[in-house]
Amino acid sequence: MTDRPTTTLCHATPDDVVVHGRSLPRELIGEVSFTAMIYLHLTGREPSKAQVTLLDACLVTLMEHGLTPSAVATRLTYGSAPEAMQGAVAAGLLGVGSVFVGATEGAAALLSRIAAAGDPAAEAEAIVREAREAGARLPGFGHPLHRPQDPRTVALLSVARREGLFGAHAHALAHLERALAAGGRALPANATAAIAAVLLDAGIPHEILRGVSLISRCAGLVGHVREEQLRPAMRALWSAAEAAVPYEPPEEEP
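Could you put down the structure of only this chain, in the form predicted on its own?
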């Protein structure tokens, strides 16, 4: 036994590539889907069909949501440097944070706390009370466009029920929604909170949930690059930004 770091992810030989103990050419290529491979790579476990279905539903949910800041960053960067698609996609991925797409981590922490409590309903009420006293927003709740419900949340929870994976974290989400409504703020759970709930119930560790968002968003941003190739919008976005934020001379000091 030594302190030397090791990896269990992958090993290559002249005639094989082994990923999580499975032969890539003989056991994985053509045998498992990309989504199943993601689950295996993140957890080291073979997923059930239901787990693959739920993870796939989350990846589909997060892939596209219009001209969000990450998509705009990708389009502007690609228009400036079309020879470096990877730079454009990377620019968009840098915008996956606590406001857009990446709120799953914060929501997951709250849902895990509720699911582990002896009285989940009381714990949800305590979380809402703490947030109110601190003047803070709960991550994963409310949406500027989708009202009174986020249709993506409804769809994801429906898939979880259908696949038999509507577990403690999905129930925790319902407790939190009810506690918010009882406290006078009927904020519905948005897609990021629903994704946190169903992925936790599907066995994805909470520490890597933003990574799932990044995987999905990467595919979406490549789609924006492709549209930028076919129907460039970078100059229109640039011009719109200049028009929306006009120059104003600084005030002279007295």
Second form
Protein chains: 4
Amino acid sequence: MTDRPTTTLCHATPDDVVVHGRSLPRELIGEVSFTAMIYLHLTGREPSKAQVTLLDACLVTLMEHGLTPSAVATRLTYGSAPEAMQGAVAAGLLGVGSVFVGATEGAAALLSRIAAAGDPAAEAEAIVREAREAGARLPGFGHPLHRPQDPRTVALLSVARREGLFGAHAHALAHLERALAAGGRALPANATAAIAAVLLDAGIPHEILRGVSLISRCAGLVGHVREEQLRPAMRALWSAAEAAVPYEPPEEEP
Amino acid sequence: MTDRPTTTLCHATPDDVVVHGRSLPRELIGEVSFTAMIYLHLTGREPSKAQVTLLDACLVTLMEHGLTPSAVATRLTYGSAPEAMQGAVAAGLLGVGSVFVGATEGAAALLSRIAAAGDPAAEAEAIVREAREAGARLPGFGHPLHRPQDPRTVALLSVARREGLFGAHAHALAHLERALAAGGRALPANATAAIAAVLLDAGIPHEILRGVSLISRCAGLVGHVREEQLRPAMRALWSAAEAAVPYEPPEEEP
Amino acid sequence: MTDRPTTTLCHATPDDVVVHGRSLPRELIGEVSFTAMIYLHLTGREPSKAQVTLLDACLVTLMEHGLTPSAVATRLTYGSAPEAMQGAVAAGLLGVGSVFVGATEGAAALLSRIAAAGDPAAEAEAIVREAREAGARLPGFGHPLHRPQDPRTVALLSVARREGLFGAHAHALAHLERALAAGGRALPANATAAIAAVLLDAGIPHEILRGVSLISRCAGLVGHVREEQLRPAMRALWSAAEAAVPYEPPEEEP
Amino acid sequence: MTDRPTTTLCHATPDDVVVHGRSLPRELIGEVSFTAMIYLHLTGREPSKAQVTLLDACLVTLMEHGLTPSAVATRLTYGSAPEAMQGAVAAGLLGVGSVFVGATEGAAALLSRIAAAGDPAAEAEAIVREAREAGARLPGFGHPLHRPQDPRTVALLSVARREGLFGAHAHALAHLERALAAGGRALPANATAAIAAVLLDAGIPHEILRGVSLISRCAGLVGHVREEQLRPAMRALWSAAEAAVPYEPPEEEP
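Beyond the form predicted on its own, can we have the form predicted in complex with a further copy of the same chain?
Below: every chain and molecule of the assembly, starting with the one above.
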């Protein structure tokens, strides 16, 4: 290790641009998909076809969820500052934080612990027991709307199986579901936990999982900008906000 | 002019921090108000007491407007990522763009043109005539709620008069109001135009007016973060947004 | 047109999530690539295979350019607030503005004008003449490093030809290059103009082109977050900034 | 407590705007300073003159620190997207996170614990002992440049004493300094800890301390935008970043 940091990401010469050691114009443009390029960028490794399919499946799953707080922030901001689309998308991305993607990160930590254990089933049972004793919920299990199963979880795990990448983390997820059911709380894994399992099995490092959400949500938010261009909702969202949180005079301080 | 840019803003030594050529610990902390410091920072000049009062009046005026799109973006983002208050405030600031502060900048351009003219009254009449012929509205005049007058305009101009800083730009504002009334459209100046006049007369450069709005709104948005801590509204805002913009199936492409 | 805006993007039921009228778990996850999903999201139409390939080529081209201002902002922010990866990525995206992606939008306007003209060659000549008379540069032509040709332009246009989508906008680009050369200024199209041509020929609407840059750059910036995790450069970037812009005492006001 | 959240911040009628229960045009504009208004906004209470002076002193202290990562992000972003000043300021604010303002929050937690203890001196000693045993540093003590004392701490505490607001938290700070010295590590409180003490004694709630930094830094960043308008440094900062973090080819994967 030297004092001086370096970058291995990109280098340009008059007749070439090298990204991750590959010639952008000769080896990448027209040769690899955006998703394969993302995989290379986040891991430094070229993905297998199956790894690309799994990453695609996760990016497709996360992209669009309707008028989430994040999408509403983008639309309000675009309507307020249409000169700067980048600001509208950034405003929405700022909501991709602990409340919404924290579950994926929390689930990833549990799945990694189980996958690394000598006896995964016992480790899953221990995790469920610890959570019950602490009165805590397991991140990534249960869903207010999607019952009894989250259809996205079913689809993601089915793709993993089809692609031959149903690995230690997907098995860990199944161990957790079984341990929850055995403990009397049959809470199926929701999409956030399934995405954690699938991305870890595809070789995406744990520390950058939030980044996958950011890329996918960025595309989702650009779609909301497009809809705002075609069918502006900003004024309606503003009025609804004012009506939802009415004014009340402050109490007089004693 | 040299090739190499320099900064004159700040310099630290072991026993001092110098900001704009003044010792922060010996000449500024406890000696000048935040507003005086902002004036120094944006202009490089120490303000008079009257200039500070006018800048204070504008910052106080702009700070808080209730559940604006900007405030809603801050509250949705804080509720989604409470680990990063800076992200919530940044999301709100991203809505301080052309739609809301553009009027201040547009009015400032008109007021500067009138103030620089040999015959300000005639210049104001020419501006009103041009706008009428173009079918355009003058930025900073009229208000959907505050009629027949914007009470903030009255207050701001009264402070300017009291402080002896009712200058060329405030007079230009009066010329514009008269020219509008003479043309049969008595549209009084709203707060955005009054702020432009008062800040320009106080010596704030035209190019940085949006920055004054950003500083003031930043404080306003931190107040919304505080209210969100005490009385969370994020879930209510989210539900209201979903109800305000219902789903409709896309039309089938032919 | 009704008073009430609606959204056609997404709708969830207990056992399904519908995005753009398709079942996410049954028709999209594992079935379409992220890029195809982006195309659907930005246009409301399912892309052809060739259209996906062109959009992929553009997203791959734009993703990574080394330590651009945008990437530096991301790395400085991640090093300052590692609790909020979303803030670091948002900070970088805020630099995806007029200076860097403006050329793509400017080129797109010219290409659309040429493509819509009865005599595209004459229209290109008129544009070059107008620019010369105005002393203006054409957006998207020439490059400080990539001479005599931008290798990315060559690659992008070659993909368009290969996929049978070398359309009116790519032809317009060639008309402009010829008109520039005929006028004695052989400035080849750089990647920003080539991307405009390829995306327009692929059917992406002009108004949302900046959004394609945002999606691609978002992935690039996540890659910089990952490199910052592995090989932190924040302190080195900070020191370099301080050294590059040294302190100079402010001049005394007279 | 009801289900429906309300807001007490602001309410507008045709002839008035009410902020925190006071008439903006009649009781606030021209009557109170921006800093007094900030105090009211963050606490719901009107401040005393001394409380305003202390908040002013902290806002003045935090505003400007030269080319910090945050300021560099603002300048790079403004140079990349000058159409959106709000984006440049937001990019800088996103760096106001745990690494830079975390020390204020960490110190505030310790000071609150000491202030609430029956025997503050003993509590401070316990904190120092715990930190030593854990091999941890106390947040807000010591400074790489300002030795043996941080001149801003001296100034801030002197203002607190002058204004008669040297309260339990400032005393707690002194207890901590003494306990550190008694333990053989004479690390004086730096500005971040002093600001925590002064703001808490002034009555600003612990949970919103980061917000005070955000308001002050926002003004600082607008000053950097202004300097960037007058003396652009973006290109120099970009070049310096590229030189500071040179390219190195990635290692071949085995």
